[in-house]
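Next up is one chain by itself, shown in structure tokens, the form predicted on its own.
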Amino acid sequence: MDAMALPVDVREIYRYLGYRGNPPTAEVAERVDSCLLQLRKASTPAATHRFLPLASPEENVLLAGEIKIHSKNLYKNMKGCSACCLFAATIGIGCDRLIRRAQLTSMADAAILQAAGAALIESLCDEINRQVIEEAKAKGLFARPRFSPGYGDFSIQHQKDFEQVLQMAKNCGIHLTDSLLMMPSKSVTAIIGLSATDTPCILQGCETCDHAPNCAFRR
């Protein structure tokens, strides 16, 4: 996948630098432009994904595959649904360096890398996202909003079962430390619930979503 190629929208950067309401100015908006261009040259994305069987045991755990889960949130989440698939994307180390770099001459630039290394790696997950829904609707199913390790009472320790069902280190370049942080840093790993009954579910997620405060599948 390319990175000049992703959609990214800039003021998904703004808001990630603490901009709300009031534009940047035209300054600060040049310098962002300048730091994406050099973050997609320096990015060289990769992801993995892999489908798998969901079942519920019992009220606030689910097995997927051979993984047993423990959560309230993402069996809310999941509740209804026949399989998952779990996904890992990175945008590469690139990223890790830039910022490095940036840190030794210009903490503004550092912290613009940072935020548009976010919006890229969301950019990412939202093309393998539209890539799961496409191979799900296939199989006659539907997709829940993602969620990732360590997003509410789900576990970050399940980084351990991304690794190895996924091979990420193998198949996309990630890895994890003693401290299941993923390396490089902006890597995100996810798992998707599908059902056989379609959500109004969109594909940024609840936070974007005016159906959320009701919904039934809220992360």
Contents of the next structure:
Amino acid sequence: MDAMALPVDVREIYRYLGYRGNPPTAEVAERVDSCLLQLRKASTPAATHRFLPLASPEENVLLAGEIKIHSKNLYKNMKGCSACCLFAATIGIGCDRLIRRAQLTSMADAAILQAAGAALIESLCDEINRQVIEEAKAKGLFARPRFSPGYGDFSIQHQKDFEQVLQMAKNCGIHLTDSLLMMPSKSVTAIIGLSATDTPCILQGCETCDHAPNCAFRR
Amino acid sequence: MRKPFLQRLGHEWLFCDGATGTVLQAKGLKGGELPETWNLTRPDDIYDLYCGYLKAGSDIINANTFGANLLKYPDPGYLKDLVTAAVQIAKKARTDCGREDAYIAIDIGPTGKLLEPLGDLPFEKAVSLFGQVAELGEAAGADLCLIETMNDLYEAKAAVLGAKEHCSLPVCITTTYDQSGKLLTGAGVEAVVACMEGLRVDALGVNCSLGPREMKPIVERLVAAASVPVIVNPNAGLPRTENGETVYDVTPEEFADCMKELAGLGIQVAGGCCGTTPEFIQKTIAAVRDLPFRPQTQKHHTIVTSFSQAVEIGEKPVLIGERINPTGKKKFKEALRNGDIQYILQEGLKEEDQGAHILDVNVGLPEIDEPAMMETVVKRLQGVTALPLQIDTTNPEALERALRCYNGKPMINSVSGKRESIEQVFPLVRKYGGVLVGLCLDEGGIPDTAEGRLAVAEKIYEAADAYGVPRSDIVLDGLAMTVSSDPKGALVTLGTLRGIRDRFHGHSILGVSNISFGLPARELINSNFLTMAIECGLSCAIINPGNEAMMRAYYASMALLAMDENCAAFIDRYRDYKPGTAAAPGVSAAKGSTASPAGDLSLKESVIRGVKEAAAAAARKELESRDGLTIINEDLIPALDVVGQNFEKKTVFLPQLLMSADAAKAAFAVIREAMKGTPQKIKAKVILATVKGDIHDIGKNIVKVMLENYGYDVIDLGRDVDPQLVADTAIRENVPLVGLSALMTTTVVNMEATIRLLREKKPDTKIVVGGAVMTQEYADAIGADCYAKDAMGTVRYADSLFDRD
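Switching from the form predicted on its own: structure of the form predicted together with its partner chain?
After this comes the whole thing, all chains and molecules, with the earlier chain placed first.
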């Protein structure tokens, strides 16, 4: 995966910066472009994924391989699924280093790099998601929207399960802190439900999240 | 009987074993199950694992201890049992298989945690985690430590140090590279080799991640760079998942063929990693055993590294930035006394942008705790710059603390020919590694002839031999003495440089600007002297890279002395050169310039538009006609207010708010400098902290910049801050306002705990909270006085308390 080739919608960067559709000034646009380029050069994208069988022993409980998950939101998302795919992706530690440095030279650059990093990791996740959809299709399965620990009532404690199943530290360099934050900070773990029947129009993103009403970054 | 390991390592072919995990999985180990538990629960399977490799011919077998550390097994008694059992079963297997000649390695893998500052595992904690396993392994009877699969240079260093400090076994290490030949955190093969050889490992190499075919370019680089034996343990090809299982495609025959080719490149130890089994090893041994064996040769490279970059000394002159040094710098001294680390870091980053290759770090000041300051500055600096550092101190404790926590192989400034200096410095260099600057002076003072200085140089080289430090790790300082007091001073120095080059084929270094003490127009003397010195073989120039005269002399010398191919670097830098200009090229159009010309912006305009350079320049201009306080009150504060209000009205957004803040900060700095001595008005002291468990601090830092611009004295406690520290600081400094930030719902509990403690210990202090997950309801629920939804919100709340006029 080449960070230079990942498509990034700059409008996403402005959304993370709180623009809500307003146009940036020429000064800001120039800074955003140069930060994004710097970030791409410093990024080392990596990802890993694994398919697991999925069962639902009781309501609001899921069993992904041997991982037991209690979550109403995820249960709803996964209804009718017989398998799932766990993935982890990161744009690498370079982004964190750039941000640390920028905080000493320009806070504006630091904030922009932060937003650009968020956009870049989302783009990488979309890329991985597409791959998973393709692989699932080959198995005759259809993919649901991806869902991450910490999202809705899907507990962040499950990061440990992701580490165990995906060997994230070894396979893509994602390390968990004691408080279960991921390092590099621009990393994502997610589970994708797979079912034998295509279910169109499943709500995704902010619409399914309980935190949405209070979230500064909702779409 | 078994020969000592080091009598065979590097003198004949040795073969490692293959995968442990692959074999155990075939025996039923489940994904996620901890393999080391089998040492106690299924010892027969572990015995079979060892026997398989011993019978295949492995000379070194790994005890099943890869993940055995206190992080994964918190009970020390249990950990000891696991490690002891692993080694005891191996010994039994060795005897039963009639392989008493074979060696048992205590196998040490990564912790799975990322080290500080990027992660949350402290370096010394890592050292002791690794040391513990090594110690247990030695006690159980292992023959060597094999550290493997390391993908971060800092963790690799912690592992080697831990092993060496806690046991007396030979220590070997293999690291894991990606296809471009880099570790996960960025170090290339040459940097890893330099750093590990500096730590005096007995052998080094590569394992895991890649198959033997993909490893070839890495093995070539390893063999070219290393002076110690090279170990190569590839996977059975690139991993691939099939039905949820990891599989490898290379067959034992193909593997052996590839290993034969790699062996021919000049490696000394071969084996396998994930996906390889006894069959792979057996076939590899058959293919390699009868090839001619070539020991590694001494390479005599002189390399310093950061966590990622390797800088070679000797190819062409290297520039060492001299600005991180209090000598003759009032502001820098003040920063050291006040613990203003940020200022020191910014000086370093400036030098990096100006083109330094290495940064000299000197924080010696009689009234400060130099060892503590040195450690802090080195740790912080290596977190923000990728340039290697030169540890510059005469304090042995400061030197050791810096060498210990340094992430890479540093340069060390310095040792002299004095016996006391030699006895203090060389043992540290022997232990931690580093390229050492040797000053050509001794008990007799500074010799006034080149011949005299070269005699001291000879003495330093001999000391290096005696302490087991390679001569290639010595760089000799020819000593630049001021020509204003000794007319022949420069000639002697230049003669010394020539001698170092021609007689010793050695490397040299000079603090160039010493030559001009006491003279006017020093840069004229300095830059001409630099040119001469380079012509006489100077390898490292300690200079101020911000001085354009010096940079011109450097680039011109490179072009003249055939060290700049096609004069490319010179042309690149001076393409638009205009005679008579003094500024560095490209600086006027520096980063942060804007889409429209920023030439004549007023101070107010420059702040509103967020043009940093223009704001500083405008402030300087204003100071010619008005006093500082007036400028602050009439221009700066109103400009900030315009931007702040527009931010609240949502016509200005975060980047612009911060660009304005950066610009205002630059202007403030200029004005404060001019107002020195006048007492500054501070509205109030404010503590800022990101709560315990949370390591994301950009939001807090944004608030800090804003508060400082609005006249607050911010005490920044950083991230992952313990509640007790917040309370203690609030009491000690009598702080009326505390700002807390949290990013995750999981860390809000720690925010609540901090508030509870503050209420109990210092009830009159107000508390404002913010962060991605914060809401008004949350803030109310945990008892904060205010919820600020952004940085301006915090400023407004603070002003409502402390700026009521």
